[in-house]
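First, one chain by itself: the form predicted on its own, in structure tokens.
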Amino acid sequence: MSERRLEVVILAAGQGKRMKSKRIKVLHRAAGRALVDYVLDMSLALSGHAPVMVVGHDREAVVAHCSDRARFATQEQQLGTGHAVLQAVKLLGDLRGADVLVLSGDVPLTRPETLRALLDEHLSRAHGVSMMTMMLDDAGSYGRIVRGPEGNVERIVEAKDASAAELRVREVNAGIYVFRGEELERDLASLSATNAQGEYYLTDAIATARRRKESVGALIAEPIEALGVNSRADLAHVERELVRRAIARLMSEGVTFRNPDSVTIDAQVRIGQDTVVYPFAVLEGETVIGSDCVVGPGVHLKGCRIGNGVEIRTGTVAEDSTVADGATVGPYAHLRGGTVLGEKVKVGNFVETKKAVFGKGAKASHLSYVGDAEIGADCNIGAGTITCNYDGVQKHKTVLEDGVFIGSDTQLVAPIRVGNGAYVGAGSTITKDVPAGALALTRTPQRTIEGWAARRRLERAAKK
């Protein structure tokens, strides 16, 4: 429809006190990805190319977060959204034949679409500014829009200073622009901080271009897209908006939610078809869960890979692991970090695994700890059993090969090696290799005394 180019502003410079955080707005998480992510995808989306990001406060970590995606211009005092967008359009340099979209750092939930339409109106009207609006019961802060006699759109009231008349006019400004850029420097040189908070109100270049009789386009837009992010209420009004997107999209591909309103996930994460989530489920980071998968209730995975046909039952936790086809996980299970799981592995109820590899059809079913280990092919863990993987300094591995036997309270002190096909019998500390297909065991001799029960409980009344 226009061969012109379209440059994207993000305003990140304000540090958000309301948050009461230590840590700088846009850079606070909601589904799992900083606020500031979700804007950086629409930017890309849109045009293409990167953005310039305005920083002030804490720009150390916002430039070290977003240094791959942005580029960036320095506001070194906070006077107002107008100044902000100066200090980006010192960085677009010729600005003929462009428009400049302005999004804010902390408004994650403006869908694409909607962005597009908002580009489409501007460009097909040829609007010398174009901007995004809501209806509002409540106004509240919000700047109000002022129509002129023809519905046409004249300028923008801060709430500070608006009139009585104007403070009831409930359609107002959502904080999203396109500037046509040929005269977008000038007029933002020439704007006045003479108003209520002293500042350059990037609002009032809507006045300029009226004077010089151009159009001003509005879009009126759903009020969820255009929430930005002033307190802890707000980013978890935002959360809730992303994660009901997530599921709704998950649920559109095929996945069963049991309970949606029950279930907390991030953005990121990728369900495959007949897979079911039953309720209070925890799924964050870049988890991946395959097809035809149960995860059962109160299951909390944190960067899992999880292939087809695999079972999570209730209460498992999981980070940082892989678990292949047809493994069973759980009930209450804990696979720390760098566990993976081969296919058709069971790992049962009240089993803790970190760094431990499982070869295909191996088996921990119940109550052990299995860390720093290589677990065989087909071997079988006991209740019970410990790799004893820690002597107070290092870390020390032990392997299982194929087909190994471990019966049910055994210790294996690491570094062990157990050989394929090798048994080792219940109740052994094991502290030397195990050739294969031998048995191992530590056990010393029962010892059966006949009778001292009866006699125990005799002398115990005598003392009485």
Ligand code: UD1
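The term rigid core refers to the most C-alpha atoms you can superpose between the two forms while keeping them within 1.5 Å. Keep in mind that what you see is a predicted model, and the values were worked out from it rather than measured. Numbering follows the first chain given and starts at 1. First, how it differs from the form predicted in complex with the ligand.
Put the two forms on the same core and the Cα of L441 is off by less than 2 Å between the two forms.
The Cα shift for R23 between the two forms, taken after rigid core superposition, is smaller than 2 angstroms.
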Contents of the next structure:
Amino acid sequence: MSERRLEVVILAAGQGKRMKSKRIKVLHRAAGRALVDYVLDMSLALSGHAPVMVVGHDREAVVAHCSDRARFATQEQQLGTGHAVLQAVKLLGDLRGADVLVLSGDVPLTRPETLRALLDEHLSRAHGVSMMTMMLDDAGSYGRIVRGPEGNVERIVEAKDASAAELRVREVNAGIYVFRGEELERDLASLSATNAQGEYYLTDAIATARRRKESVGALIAEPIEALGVNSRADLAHVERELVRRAIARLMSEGVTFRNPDSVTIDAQVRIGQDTVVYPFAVLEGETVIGSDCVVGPGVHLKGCRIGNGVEIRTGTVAEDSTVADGATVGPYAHLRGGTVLGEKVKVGNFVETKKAVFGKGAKASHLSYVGDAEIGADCNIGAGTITCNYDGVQKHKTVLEDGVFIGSDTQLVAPIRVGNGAYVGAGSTITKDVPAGALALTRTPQRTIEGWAARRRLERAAKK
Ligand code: UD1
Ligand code: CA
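Having seen the form predicted on its own, please provide the structure of the form predicted in complex with the ligand.
Next comes the full complex, and the chain you just saw is listed first.
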């Protein structure tokens, strides 16, 4: 039965007016990926080769986003879902011996297992068409499934064309179908647009198949799997479900969430065993976190690679940064792009780093800015140290070789190099390279005037 070929068509030509957006609907993001990415994944899981995507509105943006993951059929004018599938069928050519799975670019939560079950049933029962349906208490604008006296599906009626009795039907069309390839082009070409919306409805192809006495299959799925995104409220609903699934997967892999409902996490984030994630963490992009880590309250990571046994404390923000095993970051640290922290590095509160590479065991524990810098192993950067990396025109580099000690409240005016094991005294403004093993300091000598305070008090009293 699986001798038949499977082609997948993804509908993505409509603008999605109800989103009230400049951006086409299928490129809106949920849990860090465009809606259409989830549909492309489904397609790949089922057919193993690139689907045909029907594009029209904002064609260039959709094609650029999906590039080599799909072939594209253009639907110049959005004349309806039936007309859209026809464009894909024309591109596919001869569909004898093939089945065509139609997915909507705005229905991202269907599980591959569910699609597999739909397809298996379609093939084993030799249905002419099969589709996914769901039961809703409030069926809204979904197409209603009309079943005959024997319980067989006879047709789908769109909400805008439905009678009062049909509107009361709770079973609705999820917009996911499998068609036998043989008759599909002919059926689609014969659709008419005499309906409330003046569109060529794909849903009318069901009645066409019934007139030919073909059987129609309907798999009733969980509503969440068939949820279509038409509005921002739907988008939020999809995001919540994707985050819930991501957290459920991570928990099953051995990650602890102290309050999972408060955490926001993108679908592709990976976390190792025995890591504990505290409330209100936001973990985005291709972030990978190792095992035995602590991700503190309110931590925001985007595109970061975190090793094992790392502690990221409260309120830390990091993007496009790498942190090696055993490091401690925060509370309230800010790692900007290109930060690389070596093993057991400590970056403490109110420290900002940018394009800064810290060698093993280096420390910047308090209130510093370290930008465009190479910090050697076991360096100690005192509180309030600033790399002055910008002269108003260009950025310059600061290099601290291994074991350097920078006293508190130091400015390192780049370009600057401090040699192995050198010391810089607190409160210095360093403008010239410091050789290995030296002490550099620019402090002005202290003056101490004994008894000055008492004399001043007397002077002030005399003036009154
Ligand atoms: C459609 C179904 C409805 C079903 C619902 C499920 C039809 C006539 N109705 O309605 O029965 O309950 O989906 O979500 O099919 N598209 C094109 N070209 C077009 C029109 C649409 O590519 O000319 C694409 C859209 O980009 C979208 C998908 O088809 O990805 C569905 O279109 P949409 O307008 O959202 O259909 P619904 O009104 O939701
Ligand atoms: Ca829709």
